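Next up: a single chain in structure tokens, the form predicted alone.
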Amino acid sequence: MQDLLIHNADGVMTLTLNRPEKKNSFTQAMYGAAADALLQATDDPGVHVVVIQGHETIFSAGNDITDFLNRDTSNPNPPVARFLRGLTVFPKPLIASVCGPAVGIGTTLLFHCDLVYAGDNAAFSMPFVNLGLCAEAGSSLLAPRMMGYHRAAEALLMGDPFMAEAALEVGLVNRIVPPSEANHLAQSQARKLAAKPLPALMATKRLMKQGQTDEVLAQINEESKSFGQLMQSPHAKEAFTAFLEKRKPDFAKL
């Protein structure tokens, strides 16, 4: 699909978010395509590394709100759930290149990556509470572990953006470069990894994450339950209505 470009070369599968006119916001179709790609990469012995990247001006604005509100809520295994599980259990090195805004899932997916390279224009945010919702993608577990509780609480409760230097300080990104160099660096590092013995890469990643995968999957399930309940709240409905009407939400009236 054109919204998510998939390219294979030299042992590296690259997933490029390609909706710049919509700020690379995720649709259900994109989640499904990304989940399928991760599954394919898992089973393909010719793929050693996966890279997720956007444009040098935008990584992702998160969910496409209109698409999100029109999703099939009766599906017991929706595309986003398949994508999150795919990220969590992916057994090979996973690299992200992030430039510009990385909102919501644009930030939370990074907690599942092994290496993250950022442009100096990167801005990370998890504004779920501002929409009347809660954290997702296991971020309520992974963010405190990586960032420390108080910094994670500020990021998740306040929902304010934090810039590349702050992300580097807390370990969310490995290196900061000019935006024009971020994708090139991620590809270069991916090719270096792809040249290494795949069994050794996979064993090392498995050992580093041992005991964590089941815990993260359980947390994602708990987040999903709370997320679904909060979606029915008047606060979430006011937040989404305000977003579509391009105004500030008024929670005081609820």
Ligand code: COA
Second form
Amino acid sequence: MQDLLIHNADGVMTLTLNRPEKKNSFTQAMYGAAADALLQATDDPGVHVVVIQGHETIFSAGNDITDFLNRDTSNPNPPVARFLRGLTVFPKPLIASVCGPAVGIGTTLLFHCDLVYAGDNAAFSMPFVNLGLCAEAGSSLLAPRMMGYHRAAEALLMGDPFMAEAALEVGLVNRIVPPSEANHLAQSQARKLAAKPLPALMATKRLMKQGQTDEVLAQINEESKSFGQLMQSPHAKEAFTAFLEKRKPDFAKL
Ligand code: COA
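Could you drop in the structure for the form predicted in complex with the ligand? We only have the form predicted alone so far.
Let us now look at the entire complex, which starts with that chain.
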């Protein structure tokens, strides 16, 4: 699929978000393709590591809002749910390379990665509240746990972007490099990991995540219930209409 490029080399599967004209925002088809790729990477003994990357100027603008509004709401296991489960249970090392804006799922997927490398232009944001919605992808559990409650509350309640330096300080990012080097660094780290004994990598990851996986899956479930209810709210309707009309939402009138 053109919007999500999948490349296998030297034990590394690389997923490249490749929809620059829409700022690499995720469509349902991209979630589905990414979920399938993670399953394939899990089963394929030749894949030791997965890298998720974008471009030098954009990681992802989050959910494609137009595509999201047109999704099939009758599907009990939609592509986004399969992708979130895939991220949560993925048993091999998962590396992200982030440059430019990482909005919504562009940031929340990083809580599931083992290593994150950022360009110095990376800008992380989780503006769910500004869209009348709530945290997703387990971020309501993982952000406070990883960043500390107050910093997570600032990121999730205010929804303002925070830059690479701040992400490094809170531990969301391992290293910051010039944008032109981020994907190279992620690839070279991935190759180093791919050369290590896979059973030892997998056992170590499993032990580090032990006890957390079921909790994260349960939290994702809780979040999607709230998310679904909030989608029906006049606030979310106003926020989405405003996005489509390219204007600021006006919640004061509600
Ligand atoms: N869903 C659908 N389309 C999106 C999108 C999204 N999440 N993000 C960007 N686009 C589209 C824009 O509508 C625009 O389309 P057009 O050229 O047909 O008008 C195109 O991508 C370029 O976006 P633009 O806003 O002009 O780029 P920018 O460089 O000025 O800003 C962002 C980049 C990522 C900061 C900005 O696009 C943004 O904030 N997007 C919305 C993010 C968001 O709210 N996501 C949902 C999170 S849950």
